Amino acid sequence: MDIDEFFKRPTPLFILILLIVILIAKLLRLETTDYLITIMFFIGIAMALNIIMGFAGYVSFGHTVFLGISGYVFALLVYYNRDFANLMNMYSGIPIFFIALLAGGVSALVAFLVGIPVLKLKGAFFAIATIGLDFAALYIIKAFIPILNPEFFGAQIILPAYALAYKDNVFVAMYITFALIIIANYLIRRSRFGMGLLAISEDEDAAEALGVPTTKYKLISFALSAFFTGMLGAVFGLNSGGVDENLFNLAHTIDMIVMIVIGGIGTVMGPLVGSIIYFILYDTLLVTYPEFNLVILGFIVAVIVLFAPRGVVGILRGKQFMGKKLRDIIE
């Protein structure tokens, strides 16, 4: 695909234009690094678990516990490395994002190696499955991490001053991980690998028969996925100064569901638009109704599944501009 044909598509330009503006934002100071930081790690969730969820048609109910093996990961990285925590204030920045490239593997490891008997599962027991996975992962942090470290009470390791990084820092780390996450989504969905991905959404076994091969995709897309939401999970739990129990919330989990959800499964627009859509929501609702905020936004989430349930950009995906159908020229 030559250069016009790509810049005529909408959804390179959103992304390029979504990547624009964040960092105008910033650089402008429009917003707090903490806010920009936030949107970031959720639009960047919703994407990470749209590689397999979007793609390959399987829910993962537990994909937060990718979130908190490797926000674990790179903190004890740095509580225990000095080398490490030294580099975090170096160069932007970027050495934070090397760092999580070290511990979202980790996530991507457990993901292959759970992933080869727990991917046979399908529907409701694989997504049983996963949760399962997430509170053995839990349960096992909770039982190790005090061992490990007596001052690790509750399993919260809070990071102490040589290894914390500098805001600016962490906002570099996290951009630079939202704009890889988001260009691999629109890669893959290109691809030959993402067609086998969506020919498995669609009919699994049907797919196996013509050739696709069906377990190695899925091992590749639940690898991947992990290892994005790994990376995520460890850059935000820096810029939380540390990391605890929480980050194994299977909150986060339906959150990144919901997100998809409302965009769009099955697209690389869908989740992007259903995360800013959401975010701007629950941030919304949490400062004007907190007491009611969860309540209020799972009424209008109810609302949108039931009278949009293809998302926001699977209604436009069906529609007609100019003679052409959207679907064409969506992706």
The other form holds:
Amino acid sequence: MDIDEFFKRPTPLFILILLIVILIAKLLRLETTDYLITIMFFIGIAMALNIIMGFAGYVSFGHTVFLGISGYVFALLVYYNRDFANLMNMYSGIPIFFIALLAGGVSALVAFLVGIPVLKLKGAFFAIATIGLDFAALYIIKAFIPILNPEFFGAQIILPAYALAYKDNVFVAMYITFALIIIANYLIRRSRFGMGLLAISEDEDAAEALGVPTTKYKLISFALSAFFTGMLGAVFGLNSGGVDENLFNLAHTIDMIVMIVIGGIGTVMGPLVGSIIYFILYDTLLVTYPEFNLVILGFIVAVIVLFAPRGVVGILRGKQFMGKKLRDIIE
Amino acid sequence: MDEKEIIKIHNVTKRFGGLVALDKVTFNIYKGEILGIIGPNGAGKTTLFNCITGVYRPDDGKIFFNGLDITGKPPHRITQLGIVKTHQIVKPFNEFTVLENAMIGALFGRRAGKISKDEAREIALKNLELVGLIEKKDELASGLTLHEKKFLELARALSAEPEVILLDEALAGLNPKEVEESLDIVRMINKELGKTIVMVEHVMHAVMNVANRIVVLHFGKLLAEGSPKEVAEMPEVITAYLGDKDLALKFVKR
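For the form predicted together with the partner chain instead of the form predicted on its own, what are the coordinates?
Next comes the full complex, this chain leading.
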């Protein structure tokens, strides 16, 4: 891709600016490291779910299961393996990213295996099956963790001091993960694979009839989505100092879905913008109206969905700007 | 038309529960021909198409394409080998532009994986030009009329660069003028692009006119096979489907 093309399209430029802004905010200490890690986590999970929900049109309602699986895998890895634990505070935290890759890989594998039967289901049936997966994984972990080590409090793993990383190192790992996810989203959207996924979300039978290997594509996108979600769960678990069953809470999925929907489904810019709006609203309301924040947030989301069912970016895509159709430039 | 068979349907049987939708159907489709498949509703025409394109797996029998056994292969593989179907109920990708719709055909068709986006765009444009949708290339497919959506199905199928195109009731729901336009395009695709065309059709005068050969299905069985004129005169075809001999011949003459 040449430079001209790069700047003609706003999405890569927006991604670049976002990455730079977060870096500057960190270096100049404009926001706390925790805040930055959390906002990257929020945008990240929306973008990760976007690969299966936004592109292929499969609403994975139990997607939080992958936060849980990889969060636990990561926590157990650093709890039981001192080598991994020691590595986390070396090389500016880059090894955390690699351990998270491993933890994400486990989620990808689970998604792949479960996806073979479950991706044959459509619409609500698929959504319900993924909720089932979430509960199944939760109960397995609740039963398994106390057997593994009676010192764990129920299913909760609190990471001991040797298995914790410095905030700055966690930031580095989260930053690389985050960049990887949004760049992957953009590359997928522009690729033949991405066009195939969008065709599947429009009409799966027609896509298959035109030569799109729908089964394979759905599996790959589900596994990729789970992989990225899992990586975020792993790094976020480390940031929280441990994991508990709350990682499997379906409320996380609802956050992800809402962020994608208010932004605009089927695009990269949509969930990116949607998650930023959602997170800022969420955070501001939590601070200003701690008692009513969810009520107000719910109301705002309902208004957006009612008046802009295709999301904020979805509306923009239908408009023209300086004689150019915005649809052509916003992916 | 040379006499080389491109698709061989051998003893194909398909059952749905107790219903035998296709009962030991055997016939050949020859390279370069326009073959019409007719028969009453429920005769198994669409089931046959679905067996050829891999949507259904036949319970018995084999289907060969250029000598290769394609029975039970998944639909996308069969498309990539060179057989494409247009749908009876149009299935455009509504949120895609007309051009993007056709590009999907090129990107995932016969040359799937070996074609750049620019090449795919060229092929798509060429085929939109051919069916007369070039001016609408940047519009969303959802905005097209039924007639245009049917042409888009055709452009999309052509962009996959198939050897054989299966048209499933491509003319249903069109007015007489649109039917004529469609037939001209079908003839052109057959003559100039050399594509083999198989059409399931109820618009009798159209199919009798445009087809070189007709196959008649009835209750899942092959009832008759021959030139349009031969078929229109066969007593069993008249009783089963056409109803009246004079009327049947009128279709052919028009």
